[in-house]
Every structure is written in structure tokens, then in C-alpha cells.
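One chain comes next, on its own, written out as C-alpha cells in the form predicted alone.
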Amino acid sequence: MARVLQPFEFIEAAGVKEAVAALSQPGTRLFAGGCDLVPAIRRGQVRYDTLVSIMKIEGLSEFSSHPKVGVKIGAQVLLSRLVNDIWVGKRWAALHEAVEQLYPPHIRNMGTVVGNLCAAVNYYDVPVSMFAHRAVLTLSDGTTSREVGIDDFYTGGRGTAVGAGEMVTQIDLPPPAADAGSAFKKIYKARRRADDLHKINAAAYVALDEAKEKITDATLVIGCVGDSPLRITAAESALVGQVAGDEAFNSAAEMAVAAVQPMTDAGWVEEIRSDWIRILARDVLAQAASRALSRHDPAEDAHLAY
């Protein structure tokens, strides 16, 4: 296994369009945190004549976050940014939940969010925290913009739907309902085959009513068990409108399971895997369902600086 990085060349980009017209060149990748890439490049599973650093360009380290305007992520942000923001962790739980078990705890420090999400890798966390907050990512050629949803993200194996002459430049959540909570949780599994995966993840989103006894949004959200995180959609759909109690989130878990396709051909796996989904997606629910009930802060109400 290669250990040492084989010569390169390392341009820092002044600005978006020089990053993008950088790629157009055979052997090149654009470089942020490098979290994923350079490990990746040791064990000599990618080659690259060229690397690009977007850390310099201006514009792409501006984050903010309140739950009434939202989050917005620019493409230099690291990780630890959203471990230390008091909003995230009040009202995008799920994404700070995600981000906090992070493993090794160093890759909070160097890696940035756009490019957790952008390695498309399938057993990534906060990924599945941005599909339960609906994240939507901005792609840009230097001169035009577009937004894509995050649903729409992931285009199988680990692509995405960046663009030839495109990076992502930003990630924007939209702001939470006013009784709403979101939660993320995984469990580790021991691995019984090269390809198999380590663990299960998921995520949810939960909005009520006003007296806070139905559900008026809900996200459920598994990771793990497909080239990309799957939203449980038929759940989504049956919780609205229920009590958000046991009866509904047990139903919503039964959905999940029936929603995910097998991975193997050893059914006493599946059996296993199957009642780890279930655990989960209740519990994501019914945590996010908690949390919902018991908020309660003023502070939303003060003067936003926008």
C-alpha cells in the first residue's frame, strides 16, 4: 500500500472561474481540506498531475445561521465551525449531532462541509443530517449560479451533479418551523465482507402543531444502505397529520425497513440490518419529535442583524 504522495503540482486559486478553468485540464481535482483526497491518494487509489486549492478564493468562508433566516455554508468552512455554533446546535440538531461524533475527531478541524458532502462517499454522516434539513447547494461556473435540492445531489456510485466547469460554492438550510426538532443517530456493526458497510445511520425532522400534538412535516432519512442516503418518502407522507407518538413513529420504522433493498444474499444479515433500521428511524423520530415539544427560546425573537 502506497504510503508516500507521489509528485504534483499545487495551484491556490484567486477566484471561482480560475479554480473551475483549472479542471478543464486532464489529472486535475480541486483541494480544500483534502480530508478524503489525500488519504486516498497515499493508498494509490486516485493519481493526480494537478491540484487545485479553493482556500484563498474570497467569498467562500461566510457562514451564518438563526432559525429564522437559516444556515448558509460557503465552500471554506470547516466542519468544527458548526460544532462551536449555538443555532446549529439548538435548531439544525441533526447537522451538529452529525458533524459532533464525527470520527476521527481531527477530521472536524481540517475537513470543510462542502467537502464531506462532495466526496459522495455512502457511509459519510452529515449527508444524511443535510437530507433531513432539505439542504440546498449552489453550483457555479465563476460567472452563473444554480441551486440544486440535496435529493437531487447524488447521481449514483460517488457522483454528483457538479457539472463540468462547476464547484459548489455554498449550502443553505432553510430555516426549521417554529415547533419543530431534528435528530441523528448510527449505529456500529461489524464488517463480514470487503465491501460490506460499517455502520447504519439516520436522521429525522420533525415539525408539530400548534398545540404540539400532530405532526405537520416530518423527514426521516437512512444512510448506509445505498450508493447515497434514501429518504423514506412514504413515511413522510403517512406522519403528517398523526399524533406524534409511538403508534406513528413505530409505523414510520416498518415503512423504513420495507422502503430499504437488501444488500446481500444471507438473510440472517438482513434480518439484523432490517432491525437496526427500525431502532433507528423510531428513534430519530421520536427524539426530533421530543425536542419539537420541549423548544422554547427567546432569544429566536431578538433583533437578527441581517
Contents of the next structure:
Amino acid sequence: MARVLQPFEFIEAAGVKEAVAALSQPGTRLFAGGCDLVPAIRRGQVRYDTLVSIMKIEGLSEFSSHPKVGVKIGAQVLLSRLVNDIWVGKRWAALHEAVEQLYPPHIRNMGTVVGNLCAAVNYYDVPVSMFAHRAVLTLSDGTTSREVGIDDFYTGGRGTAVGAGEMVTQIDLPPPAADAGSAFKKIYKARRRADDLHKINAAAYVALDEAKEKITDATLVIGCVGDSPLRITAAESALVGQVAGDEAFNSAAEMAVAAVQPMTDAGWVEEIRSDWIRILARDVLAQAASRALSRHDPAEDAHLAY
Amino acid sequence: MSKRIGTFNVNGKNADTIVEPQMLLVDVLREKLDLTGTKRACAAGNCGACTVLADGDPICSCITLAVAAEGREIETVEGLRAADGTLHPLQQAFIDHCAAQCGYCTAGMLMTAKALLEANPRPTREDVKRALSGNSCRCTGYVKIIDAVMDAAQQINAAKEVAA
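Output the structure of the form predicted in complex with the partner chain; the preceding block shows the form predicted alone.
To see the whole picture, the full complex is given below, headed by that same chain.
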């Protein structure tokens, strides 16, 4: 690994327009926290002539969370901002858990939430929980903006839906249903050989009906099994209308195993991968449902409603 | 902006030095500002030996660009000692508990622990373990490090109560 980085220029953009205008030059890349970018430059995986910092642009540091309005995360918001937020912890628990378990913890003080998504690394945790909560990203070119659901954000490989002359300025998470919970879990171990199984992460969101028995809405997401997190849509639609219990969660976990394509030729790796997916899918669904059940009386939030 | 003079606020003092955009904060601290207490080990943001505080939060200076750290209040291990030479309670506790073996990780441990004690003056052992989980000690002397941080927390709280 090189001791010093290859030389490049560093521009601090004053506005979104200036930042995306600078991107029209070849070899230019946006820069926020740099947790993914700086090590990649040092390893020689990527080479850029110019980095355009977005951290001095005004208006991108907004963060707000409200159980009935949703979460708004600006492009400059650091991961650490989410860890101590009470509403993210209570109502967007999957997101809280994903950020809280990031290693090393220093990264939370350096990296941005938007940067974590835009890096499009397939084993990252935060995108998985964003899938579970159906995040919506706002892409802006400085004058007009458009919204892209996170399901359509990743386009294969490390590609994203961010077009030329655009940048992600904000992430919005819709408010969860009144009786809903979510959970994130991961299993990982040291990789001993190149084709070994390293990590699987999963997140789920479960909304229950007023009697807190039947599932009215669910998402189940498995990460590290492809270029981007995978929504298990078959399991999600099968869960709706079922009684929230072990039977429903076990059959959903089997659907998750069936939905994931094998990634190696090694049978023993695939066996372990299936086990991990089955365990994680079952556990995140069960925990999300238990959080939906144990949620305190919505009337307690009444003073927060408009 | 290629080569230019950058101003860094390190340990409460402004220091001017020539920086280039590709320079890392750890290199500027060690080689330009001669603050060699901050160590460079894995240089990939994994081990925590390069930890410094930026605006009070621990960051890995080995994957932070120096130009991105301008305008932030940087604190390194050299800034822990008081002006009259008295060691910070954390430093004294590390000595008392023999919490350094080879000592390469110690600067990072001290800075992370300082951030922890400022955010949480009465941590449990579990809190300390979680806070230091990003700092690796290859001598594996973790027990004494945690003992030292717990002791330092008590010392700091006792001193506060005397002052109050």
C-alpha cells in the first residue's frame, strides 16, 4: 500500500450547482467524509485528478426526525448524528442498529450517511436498513431535483442512479405505521480464503393491524448477497395478512433462502450461507414484530402530532 | 489549490504549514507540525492508533485529508498534559496501571478515552469496552487499559467534587 496518495486537486464547492458543474471535468469525484474514498485512492483502486468537497455547501446539513413526519438526512449529516437521536432509536430501530454497530466507531464521526449509500459497497450495513425503511433519495443538479426510491437507486456493480451533473442532496425516510417495528442484524467472521463467506446482514420492517395480531405491511432485506441489498418481495407479500408468529417468519425465511442465488461453487459455503440467511431473516422479522408489539401507546406521541 | 499555506488549530494553537491536497492529517501532524505522538499504524482506519479529536470527536487521522481538517479544533495526545507539566488524569492512570506495553496504541487509546469521559463521565466497564472497540492493542493488554480508564474517570470525578 502506497505511503502517500497520488496528487490531486481539492475544491471546496460553495453550492450544489458549483459542485455538479465541476463534475463535468473527467477524473472528478465528489468528496464528503472520504472514509471509503481515501483508502481506495491509497490502495490504487481509483485515481482522481480533482476531488470536489461538498462539506462547505450551505443547506445540506439538515437533520430532523419526527415519528409522524419521517426522517430527513442532508448530504453532510454524519453517521454519529443518528446514533443519539431518540426517534431514530425508537421508530427506525433498524437504522439505529446498523449505525450503532459500525466498526470502527470512529467512522461514525467521519463518514456521512449519504456517502455510505453512494459508495455502493455491497456489504455496507446502512443501505440494508434504508431498504427496510423504504428510503427516498433526492437527486439535485442545482436547479431541479428528482426523487428516487432506494429500490431503484442501485443499478448493478457499483453503479447508482445518480446521473451526470447530479448529486444526492437528501434522504427521506417515510414515517412508520402506528404499530410497526424494525430490526437489523448481521453475522460476520474473519475471511480465511478468497471464496469464503464473510458476512450476511439483514433488516426487516413489520407493521401490525390495530389488534396487533396480523401483519399489514412488511419488508425483508438481505445484504451481502449481490451487488446491492436484496428485497425478498415474495416473502413480503406472503407475510401480509398472516398472524405475526414463528410459523409466518419461518416460512418467510425459507423464501429468503430460495430467493438468494448461490455465489460460489463451494457447497459448504452455500450451506453456511443458507443457514445464516435463514437465521437472520427469521430473527429480524421476529424482533421487528416484537418491537411493533411492545411499542408504547401512540397517544404518548400525541403532543408531537400536528 | 495545489500547494498552499494551511492553518491548523491544533491543541488550542494555530499553526501554519504548507499543505498539499493529497496530504493526510496524520502526516501533517507528524511531519510538518512535529507532533509525533500520533502514530501511523494500519493507515486504513482499522486500528485507531492515529486517533485524534476533531471538535471533540475521535477520528482516524490516517484516512482524513488534512485540507478537510482545516478550521476544525484538532486535539492530539501532546495537548493532554497541562501547561505546567501536570499529566492528564488519564495519562497518570495509564502509568499507575502499567496500561502501556509497547505503547504504540496508547496515544490513540488516550484520545478515544478522553472523548468517552467527556461524553460520559461515569462509564461502566462495558461502556469503556465499546468506546475503545475501534482501538486495537497488538500486545493485547486490554484489561489494564480498561482498568486505567475506569480509574481515571473516578479521579476526574473526585477532583470535580473537591472543586465544587
